[in-house]
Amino acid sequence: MLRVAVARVNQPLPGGSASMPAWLGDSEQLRWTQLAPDRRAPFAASRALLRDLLQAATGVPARAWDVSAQAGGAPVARATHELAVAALHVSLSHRLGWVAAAVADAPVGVDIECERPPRSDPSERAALMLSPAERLAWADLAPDARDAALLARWTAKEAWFKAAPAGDAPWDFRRVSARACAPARANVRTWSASPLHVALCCADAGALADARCDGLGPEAATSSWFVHRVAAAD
């Protein structure tokens, strides 16, 4: 089972009011209380949309659910509902007004980007993020297609360290290589539809080729990708 969607983040909140959600979790009440007010309403939105992808797979309700909230932590995911619930994994991502949420019976990371005007040289963001090997691929594209490249990329790699074991992916994404490749060997799928890049990771190829991200239309294009670690860099 693999399930991902993306929405826009709602004004008012969901629920109805400016003030703090009464169906948020205590570790998400408390992370609230912890946020600036302007990243409340994506922190909100993310997982409303989490609960309904949650509802959707099991037919517990949405209120029904207790999700984890703790700062630089994974969310958790827990029913509360008095029914028993396989456990299930889960991932989300906010950008620019945007949200993500993705539910799995496997360790799942999504990633949610939004086209925006660049605030550096792509030579610059180049030399951050990719690989030796990748740098040099990137290169030799034509300047016009270089951003969407880099994107493509970022969120690839993104999904792919969510859905890693803690402390097991290397921070620095020059030691990670993604690369597009056949669904039948993906272990994340992207979708793209301008202003969006979204991108799902998940070791289940067949689920992957399979999954559809809900809150894009069909005009989405979308690729196959093989993400892993490589050596050092340079």
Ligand SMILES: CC(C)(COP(=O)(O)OP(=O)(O)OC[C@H]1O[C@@H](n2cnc3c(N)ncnc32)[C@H](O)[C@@H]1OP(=O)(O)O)[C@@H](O)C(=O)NCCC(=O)NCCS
Given for the second form:
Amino acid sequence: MLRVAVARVNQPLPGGSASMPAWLGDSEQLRWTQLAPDRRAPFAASRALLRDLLQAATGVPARAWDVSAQAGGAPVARATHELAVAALHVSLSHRLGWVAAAVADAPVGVDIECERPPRSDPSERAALMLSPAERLAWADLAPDARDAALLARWTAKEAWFKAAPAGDAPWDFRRVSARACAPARANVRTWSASPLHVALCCADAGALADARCDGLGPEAATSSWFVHRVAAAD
Ligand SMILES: CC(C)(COP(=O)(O)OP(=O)(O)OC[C@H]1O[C@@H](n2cnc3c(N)ncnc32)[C@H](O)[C@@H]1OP(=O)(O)O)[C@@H](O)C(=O)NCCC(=O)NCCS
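Having seen the form predicted on its own, could you give me the form predicted together with the named molecule?
Below: every chain and molecule of the assembly, starting with the one above.
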């Protein structure tokens, strides 16, 4: 089972940013109090979307889920009230008024990016996030294809990082490679429908191939990727 969805953040929050949604769990409520006011609407929206996905995947009502919210860690979802539900893996992402959520029966990672005017030179970004071999191939691309190539690899690597066990994936993305591949070999799938770019990581290539990204139209372009760690020298 693998589900992913994106949604727009409703701004402002009903009741204003000081009004905490009553359905948030204990860990989420604590985190809420620590968030800057402008981060609260995306936080609530991502967690509402996740509960909708959990309900769709299991039949357990959205409000019967407790989701952890430790800063800097992957969220953990569990059904409350001793409902018999197999352990599920979940992932969240938010960017510029959009949120994404994913649910799977195996480790999963999701990343969403929204296009915006670049704030740095593409070659500087390439130097920070591409492996040496990727950088050589990237430099051969036509200049008008370079930003899109960086964005696709960035989202793929972020999704892969989130699906990895805590502390296992290198923080330095120059030590991670993302290459386009056939769906049968993929551990990441991406969807692009300007201005949104979504990446979903899961080790189950069949489930990835069957997945659809709810909230994106059928016109979204999709690609399959194999993301893996590489030696520092590549
Ligand atoms: C942790 C990280 C993946 C979060 O990504 P982001 O683009 O900053 O933010 P996103 O909105 O996409 O994702 C945030 C969500 O990811 C989840 N998350 C946070 N840390 C996580 C982790 N270590 N593993 C999995 N999920 C994590 C949380 O649910 C968080 O949402 P919340 O803060 O509302 O609880 C990112 O900051 C990071 O550390 N990336 C690793 C490598 C990297 O950036 N290297 C730099 C190369 S130049």
